[in-house]
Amino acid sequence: MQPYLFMISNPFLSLDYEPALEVLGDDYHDIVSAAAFPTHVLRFRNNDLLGTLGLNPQQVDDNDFIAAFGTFQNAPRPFLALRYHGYQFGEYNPFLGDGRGFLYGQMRGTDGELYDFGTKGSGTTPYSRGGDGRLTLKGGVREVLAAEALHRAGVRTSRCLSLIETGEQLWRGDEPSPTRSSVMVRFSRSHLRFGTFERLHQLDRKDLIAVLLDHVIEHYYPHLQHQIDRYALFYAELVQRIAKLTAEWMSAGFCHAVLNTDNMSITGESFDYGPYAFMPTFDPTFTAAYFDYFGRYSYGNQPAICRWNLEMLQAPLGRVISYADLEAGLATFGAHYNQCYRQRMLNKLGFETLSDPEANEFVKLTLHWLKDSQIEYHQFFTELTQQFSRSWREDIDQIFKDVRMVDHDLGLLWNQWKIGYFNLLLSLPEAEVDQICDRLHRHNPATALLRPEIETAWTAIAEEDDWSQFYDLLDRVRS
């Protein structure tokens, strides 16, 4: 009787989980078990997500998180480690799969969408390939921060539901070791990746590709389900979702760092944050991962890489979609990316609608200024947000009136930027000025999640077990 009472009392265990992926059968996954950990300390719980689950944060205890996502007691569904392959740094790797996590469960949110609970650091699986299946605490801390910062910046991203420290010592080549361990639960729209399809293509299983594609359309593109050409329409929409996502990263100054095809979601959602970084100054060559020796995944390469990943996805999808339809879908990537990126940059500058020539020229001028001046990328937009005033429309000298350029060439460029901004303000109705102020605040987070900020918070945790700086940083990137 006790397990039944416990199950009812823990709100996570009484959610209405759906076996959406489970019912596809074991061609796509393996049933696995969670590791047993020596201790469990809840370090982060995402109350912001509980409403989407239909839960009241005040009625969810910390021990509920630990029981469900730390000790994994009385789990409502079997744990599924998904099988997939992928192109890693341009080379095909058939030895992949969920190596340190699994699909905990799937459920409908209050918005009607299907969501996945996916673990990270929960133990070994058949795809661990000699790894320990664990997640460092620092890795968990970094992903929590990245997901919340990107969400605040308006990026379509997975988020962390919980982070639990698990009391083991781990050895890693890229962190001072031994280092602390954790298990994280990622809340995302799907556990399926480009590499899930690539594996089926490698196995020559056209039948399974069609089954999986029907599943994806049913659950994540339901508006296409009854279309005769639904497969081609799916790919075309995925291309546009990925183009939009890439524009979101670029405008946010975010470098994902590991854009392998196994890190690309079939729903067009950003996830899996390892050696990511927000670039400090505008630099297309900025590379976040120390092991990306040739800059394949540099900040400026991200649009081309995402398009390449979509092109590689044509091989498995080509089993059921014509080459002409695939090429027609992919051909829209560039225009859609440019449109989305321009719009997001205009929003960061305070504008909503400008003519194409005006918008293109002023965004180009802004990027020219940011690149040549090497002013801190995020700070520029923060200062713009904080200093903007109605007086800017009345007197050009009021625009950034306290900023003085010593370098003559930069001074000319800076004056050109101010003249451009002033003329755009004059071209708008006076009533629009207040909306510009609101837009600036909405699209420009006050705190940038730069590496020094993360390292300062982590040092306090590593050396003194002081979590106050982490929680403070989390509050600031969310605000």
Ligand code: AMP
Second form
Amino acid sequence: MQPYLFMISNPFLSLDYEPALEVLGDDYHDIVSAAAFPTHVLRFRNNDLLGTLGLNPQQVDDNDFIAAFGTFQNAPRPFLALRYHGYQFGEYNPFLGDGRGFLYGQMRGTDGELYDFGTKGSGTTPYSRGGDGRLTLKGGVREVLAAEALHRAGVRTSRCLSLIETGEQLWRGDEPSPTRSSVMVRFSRSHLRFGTFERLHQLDRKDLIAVLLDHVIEHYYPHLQHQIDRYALFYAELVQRIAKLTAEWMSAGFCHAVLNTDNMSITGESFDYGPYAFMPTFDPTFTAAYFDYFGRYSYGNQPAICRWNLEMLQAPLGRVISYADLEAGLATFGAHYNQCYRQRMLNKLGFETLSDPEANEFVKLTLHWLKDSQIEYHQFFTELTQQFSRSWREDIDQIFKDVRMVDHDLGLLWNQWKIGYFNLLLSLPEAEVDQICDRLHRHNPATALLRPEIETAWTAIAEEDDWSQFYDLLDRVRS
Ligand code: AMP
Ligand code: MG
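What would the structure be for the form predicted together with this ligand, rather than the form predicted on its own?
What follows is the whole complex; the chain from before opens it.
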């Protein structure tokens, strides 16, 4: 009796699922089942997200996570492996699709927005292409950390709802193997990608492109729904959302690493974290994926690549939107990116609004300084946050007075930076100085999620099954 009662009271199973994508019919997905795993150990549950699901963390047991998102018992909806194609490293690939995940369900958050529960590592599907359909535990750990760190940095991102270790041994070319397995549930706005539309274009299905666009606009761009030119307006807004997202990555010092069009969400949200890295020092050529031989997805290429991805999306959308409208939409990318990037860098420097030429010049000077000094990118902003004081506005010699920043040969540039910062402080009313302090704290996470930090946490798990460093790192990147 007891297990049965427990099961029906699982709060995840009685959420009000809304089969928004499912009702469009089977042109966009295949129904699949989940793999059966030998064991299930809950390694991470995101209590932060439960509020959005209308759940109280205290009323959700660890076993509820395992039953819903590890053994996949009594699922409320069929599991949908989504169909998509995409440009991977510039080459069109028609053999993609959810190969190790599916859409578990969709629901309205308490904020009224539609959300996806998408799995990763839940078993093979018709799109696995010989792969095992699994997620390594390290891959799961890394995605949990990336999403939380990006969220803290103010990047619009998917988050992980749960990570469950599943007791299998996996073989991978890029991890010491055998390596441990896991299954993750990702909570995101949508798993529809640029590549979802690219597939429909390839199949010559203008009708389905229109149906899917109406669906996307209804759920993710509802303010455009009743506009006559809603398709063109949608593309123009998507361009702006992606420009903003790119600026968020860039200011956070984040390199996504695999910006294929199947990893670009149609909602403009960041998702799917594989070989990503936060760059240690400012370096536009910094590349995170070892297999990215030509640096196509390097840190500094991200704006150009995102723009290119938006340009590729013009082919499918060109079935229902005029090229003049698409071109007009895309043309706004650069200006919007620059404006968002400048704004976010100013925030990281403690400012809100500064007149344009001044702001531009100072952001440029800061980047020049970060590049030439090769001072640790995140550390620079953390140090600024910690050292800043009211006295900096009174006396230029107070600026970073206790921190030795540079060798002598960069002294000139560093002095230029200090003079610039001092002058900007002087240009603000004195009353605003306290707000700088607040802003610095808000926009600069105290802990950066650098690779060595992740590797240290992972080594403790791999060698000692010691999870304390992972939880500690998670706490620090979230705080
Ligand atoms: P990703 O690099 O995670 O964005 O995945 C690219 C494509 O490869 C998608 O179609 C995935 O579903 C598929 N894929 C990645 N890893 C696996 C795996 N272990 N088994 C099956 N398919 C996979
Ligand atoms: Mg992907």
